[in-house]
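As structure tokens, one chain now follows by itself in the form predicted on its own.
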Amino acid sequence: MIEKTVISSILTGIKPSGDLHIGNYVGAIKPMLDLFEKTERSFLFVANAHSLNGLPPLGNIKKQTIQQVASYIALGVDPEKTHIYLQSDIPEVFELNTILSAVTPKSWMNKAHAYKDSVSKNIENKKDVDENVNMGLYTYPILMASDILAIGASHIPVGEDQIQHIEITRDIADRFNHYVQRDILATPEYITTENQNTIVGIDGRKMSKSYNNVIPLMTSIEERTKAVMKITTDSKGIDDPKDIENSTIFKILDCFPQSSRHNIEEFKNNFAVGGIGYGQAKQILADTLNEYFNPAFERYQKLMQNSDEIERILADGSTAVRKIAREKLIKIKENIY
């Protein structure tokens, strides 16, 4: 893991794209929180402009923005330490996007994964190669580069599928710096977090909303328990020995700190040799998840009852970030106009 002295600033973007599940927490949110603890300057923005690429129903973006921000704060993001803001509140990012578009070769966009995937699907379905490909999707990497370079963040936490975007960002920064013959834009580093667990869903496949196999994050004890009880199991009885290694229940349980209500090691031993049924095992998993997430859910409910506080946090974050972005943009414009 990169030490705190190496990381000067971290920037993370989140899309307002619906309800979170525990797979989001294990794969992205918890590693992000750990990184935020290891740096002096951290930035978390809601990528609401990026969300327009999918042309969501009007009104959804604002509603889901409030939900996402409340969720992240409830889970541990501290607005006193992390600048939380809306992408759309930083006009300097969009002006920089125009400038960087002028120095970015079209061929780089042709190679971007999101665009290539859309083209491949269209070809597979015998459609026009660019059907349903808007310019927002096509030039997505340039706007992402603008989000990063306007702030001058040194490190960007990403999943494996986002590494290419950081590499494009670095190439754009280098190309701009070469054009003006000065090192104005800092080239960021990407961080792939240590925790690369792919948590399984209730059907044993990767947990994903597209599979409808998730355990929701910000929900009541009853609803979270209900989801756990739907986990697919085999037909072995209570006294039959069971396979811990390939058990969906234990694959999920092992991603979380041990419950204070249960002796997990004793539970595992009894489960393996026989004596514990799937119903009891699911209840122990539900107890563990509820113990871990219910305090955050209670904080989330309080935040959602006071959306004005969320709006204030976003406004304060945007004010602070605009100052940083404005200073960067002034320096850029002094060297190109």
The other form holds:
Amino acid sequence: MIEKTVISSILTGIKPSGDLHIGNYVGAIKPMLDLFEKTERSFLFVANAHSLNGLPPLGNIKKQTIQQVASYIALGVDPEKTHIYLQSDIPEVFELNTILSAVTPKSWMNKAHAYKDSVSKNIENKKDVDENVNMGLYTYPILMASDILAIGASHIPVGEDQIQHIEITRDIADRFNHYVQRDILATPEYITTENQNTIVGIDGRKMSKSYNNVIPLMTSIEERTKAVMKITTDSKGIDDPKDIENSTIFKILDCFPQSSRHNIEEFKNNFAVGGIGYGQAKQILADTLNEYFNPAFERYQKLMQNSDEIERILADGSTAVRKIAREKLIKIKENIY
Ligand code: TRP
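Right, the form predicted on its own is done; let's see the coordinates for the form predicted together with tryptophan.
To see the whole picture, the full complex is given below, headed by that same chain.
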């Protein structure tokens, strides 16, 4: 959707979740870091109020939020350049949510995927259609629109599943602007990167927590190596020529083509003609991933031991973002009340 447009500001919202894996890195985090590099202003927030809709066990949101923030900083988000903050620290977003709820037709919410999926599951399981559907889930797209429109971000990187939410955000902004007869809310564009950048898991299917086939990101060299050693292969012997195109080991390695310890090109050739076994190939992949991610893991551990530092970063982030959101909200309120 973008390509040639100038990106003036990027906003990324992430749901708190522990246990990031290298699929998240390749599919979402790395493309996001690259976008941040090219952008004047960038915002990264943890959508903890969105998580509340699932009513997770108490304490989970906080723990996962801290892990998430520490992971993203360790992986290269620079708090000096990117405003990092928590959704729950920006009351202006929730006030805007009330205003935007007034201009949003109920029928738009009826069509939103997350809600519709819950309803179809209930019907499938012969339950009441509204079972486990709270109002937070139902109006989720309005809160997401509020996150975006309060900041006035121009571009939003999202996975395929979030495109509809950005379209709804644009429609809400248009409807609001039409109501006040002024262009107050900026309609955002989405950027999808995920589909060009998928990575296979250790069983050869798409890497995903739900398939239980992930290589974890923030973990020790031993644990990361252990996951790599579990990659499924065929039963070819050391001297047999091997099929690089269909090798899970190489599909993963292709996402990380640089290694200071191994000559990947040479290794590829030897693997193709025979002479390298799967065990050795896995070790080379493990070395490469460990070289790539272990420095980030060490930074992560340091940050996790220094929660004051994380608190300070989040406080700075919310101060800066509240200023922006407050100005926007004042303008909005002047026009409607
Ligand atoms: N709904 C997004 C997700 O599930 C998270 C999110 C909430 C978000 N608010 C946002 C993403 C605003 C981008 C912009 O991944």
